[in-house]
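As a starting point, one isolated chain is supplied in C-alpha cells, in the form predicted on its own.
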Amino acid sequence: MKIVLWIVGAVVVVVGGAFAFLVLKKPAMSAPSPVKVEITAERLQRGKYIFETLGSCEDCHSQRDPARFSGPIVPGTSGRGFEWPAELGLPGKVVSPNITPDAETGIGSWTDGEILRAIREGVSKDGRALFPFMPYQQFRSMSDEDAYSVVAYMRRMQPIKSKMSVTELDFPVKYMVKFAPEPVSGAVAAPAKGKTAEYGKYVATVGGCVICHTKMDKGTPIEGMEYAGGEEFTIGSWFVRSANISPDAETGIGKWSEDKFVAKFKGYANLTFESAPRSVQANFTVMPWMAFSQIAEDDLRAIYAYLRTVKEVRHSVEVHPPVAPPRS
C-alpha cells in the first residue's frame, strides 16, 4: 500500500511540476531592437503594399463582410481589430489586435523594435506569445528592409480608437503556444527581385500561401501535403476548402500556364466592397482576392515560377461543395 502511494505522489508531483512548468514558461525571445526606423517615401510604398496587399496584414487586422465575397474589408476600418468567428474552429477566442497608432488603444505607445519583434518573433509588447494564426513564422523570414517598411506605414496609418478583447486560447493550447516563437537572429536579407523561383519563395512566404493551402490536423500541418490543399474553412452556413495549388496536373496547377495563373489574380482587380457579390455557397471563399489581384504582376509570375518547385501532390479537392457538411 505504501508503495502506491508513493507512485501516486511521485506521478502528482510530477503532473504537477510540469503544469507549473507550462504555466510559468516565457516564450523564447530577445529584448526588443532598440531601432528606430527611418520614415521615407520608399518605406512608405513598400509598407503600404506588403500592409495592404502581399502580407495580407489588413485582411487580418480590420473588419470584414463575410456577406460579401472574399469577406472584403469594411471601409473605414483598416487596422482597427477583428474577433475571429467561432466556428471556424479556432482553440478559443482569437482576436487580432488593433494595430494603428493609437496610443490606448492600438501600438502608439509601441517602440519600433516591439512592432518588430511580434511581426517576426511572435511576441507582445508585455512578453506575451502570440498565437501563430498570425503567422511570425512565415513573416521571420521578411528582410529587415521590408519589415522596416511595414513599421514606417503603420507609423503612418490613420489612428483609430477601438479596444479590442483579448486573444482567450483553450487549454492545453493556452500552454503549448509558448513553444511557437523564435528570435530572429542576425540580418535577413530578401533574395534579388526577379520572375525566379527564388525570389517567389520569398514572396509566396511573406503572402502566407502554406498556410492556408497546406491541410491542417488540430492546427499542425500534416507533412507532406503542403500546398496540396484541403483545410476547412466554415462561416456561418458556408463552408469552403482550400484548393490544391502543387504542381500536380490532375488535381493541382500542373497544367496552368503561367498567363492563367495571373489572370486568375488579376481577373479580381476592380472588384470593390460595393461591387462585391453577395456571398453564396457556390461561391464563398476566405481568399482575400481583392488584396491579392493587386500583387505585382512579376510578383505573381515569381510566385508561380516557385510553385512549379514544390512537391507534386495528387490530392483531389472539392473547394465548392453543394453544401456544407455535417460538423463533427
Ligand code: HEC
Contents of the next structure:
Amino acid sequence: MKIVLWIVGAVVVVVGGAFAFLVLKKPAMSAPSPVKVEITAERLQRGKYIFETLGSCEDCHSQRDPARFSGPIVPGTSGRGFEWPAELGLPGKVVSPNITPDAETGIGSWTDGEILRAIREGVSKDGRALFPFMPYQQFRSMSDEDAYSVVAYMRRMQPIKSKMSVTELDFPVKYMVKFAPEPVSGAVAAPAKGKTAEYGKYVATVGGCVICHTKMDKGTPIEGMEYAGGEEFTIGSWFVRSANISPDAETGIGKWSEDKFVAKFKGYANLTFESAPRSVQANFTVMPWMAFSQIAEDDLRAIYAYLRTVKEVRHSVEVHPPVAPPRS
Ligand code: HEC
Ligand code: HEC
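Having displayed the form predicted on its own, please output the structure of the form predicted together with the named molecule.
The complete assembly is shown below, putting the previous chain first.
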C-alpha cells in the first residue's frame, strides 16, 4: 500500500514538474537587435512587394471576404488584423494582430529589432511565443535586406486603430508552441537574383507555398508529401483541397510549361475586389490568386525552375469536390 502511494506520489511530482516546466518555460529567444532600419525608396518598394504580394503579410493580417473569389482583402483594412474562422480547425482562437504603425493597437511603439524578431524568430514584443501559423519558420530564411525592407514599409503604412484580441491556443498546443521560436544567428543573405532553381527556392520559401501545398496530419506536414497537395481547407460551407504542384506528370504539374505556369498566375492580374466573382463551391479557393498574380514574372519563372527540382509525388487530388466530405 505504502509503495503504491509512493509511486502515485512520484508520478504526480514528475508530471507536475513537467507541467510547471512547460508553464514557466520561455521560448528560445535572443534580445531584439538594436538595428535602426534606414528607410529608402528601394526598401519601401521592395517591402511593399513582400508585404502585399510575396509574403502574404497583407493576406493574413487584414479583413478578407471569403464570399469573393480567392478571399480578397477588404480595401482600407491592410494590416488591421484578422480573427481566423473556427471552421479552419486551428487549435484554439487564432488572431493575426494589427501590424499597422498605430501606437496603441498596432506595432507603432515597437522597435525595429522587435518587429524583425517577431517576423523571423516568432517572439512577440512581450516575449510570448507566436503560434507558427504565422510563418516565421519560413521567414527565418528571409534575407536581412528583405526583412529590413518589410520593416521600412510597415513604418510607413497607414496606421489603423483596431483593437484585436489575443490568440488563445488550446491545451496542449499553448505550451508546445513555446518550442517553435528559434533565434536567427548571424547575417542572412538571399541567393543571387535570377530565373534559377536556387533563387526560386528562396522566393517559394518567402511565398510559403509548401505550407498550403503539403498535406498535414494533426498540424504536422506529412514527410515525403511536400508540394503534393491534398491539404483541406473549410471556410463556412465551402471546401477546397490544395493542388499537387510537384513535378509528377499525371497528378502534379509535370506537364505544365513555364509559360503556362506564369499565365495561370497572370490570368488573375486584372481582378479587383469589386470585380472578383462570387465564391461558389466549384471555384472556392484559399490560394491568394489576386495577390500572387502580382508576383514579378521573373520570380514566377524562378519558382517554376525550383518546382521542377522537388521530388515528384504521385498523389491524385480532387481539388474541388462537389460537396465537402465529412470531417475526419
Ligand atoms: C498565414 C498567415 C500569416 C502570414 C502569411 C503572416 N502572418 Fe504575421 N501573424 C499571423 C498570426 C496568426 C500572428 C499571431 C500569432 C499568435 O498570436 O500567436 C502573427 C503575428 C505577427 C506579428 C507579431 C504581432 C504581435 O502583436 O505579436 C508580426 C509583427 C507579424 N505577424 C508580421 C507579419 C509580416 C511582416 C508578415 C509578412 C512578411 C506576416 N506577418 C505574415 C499570421 C500571418
Ligand atoms: C493559403 C494557401 C496557399 C498558398 C500559400 C499557396 N497555395 Fe497554391 N493553391 C492552394 C489551393 C487551395 C489550390 C487549389 C485551388 C485553386 O486552384 O485555387 C492551389 C492551387 C495552385 C496552383 C494551380 C494548380 C492546378 O493544378 O491548377 C498552382 C500552380 C499553385 N497553387 C502554386 C502555388 C505557389 C507557387 C505558391 C507559392 C508562391 C502557392 N501556390 C501558395 C493554396 C495555396
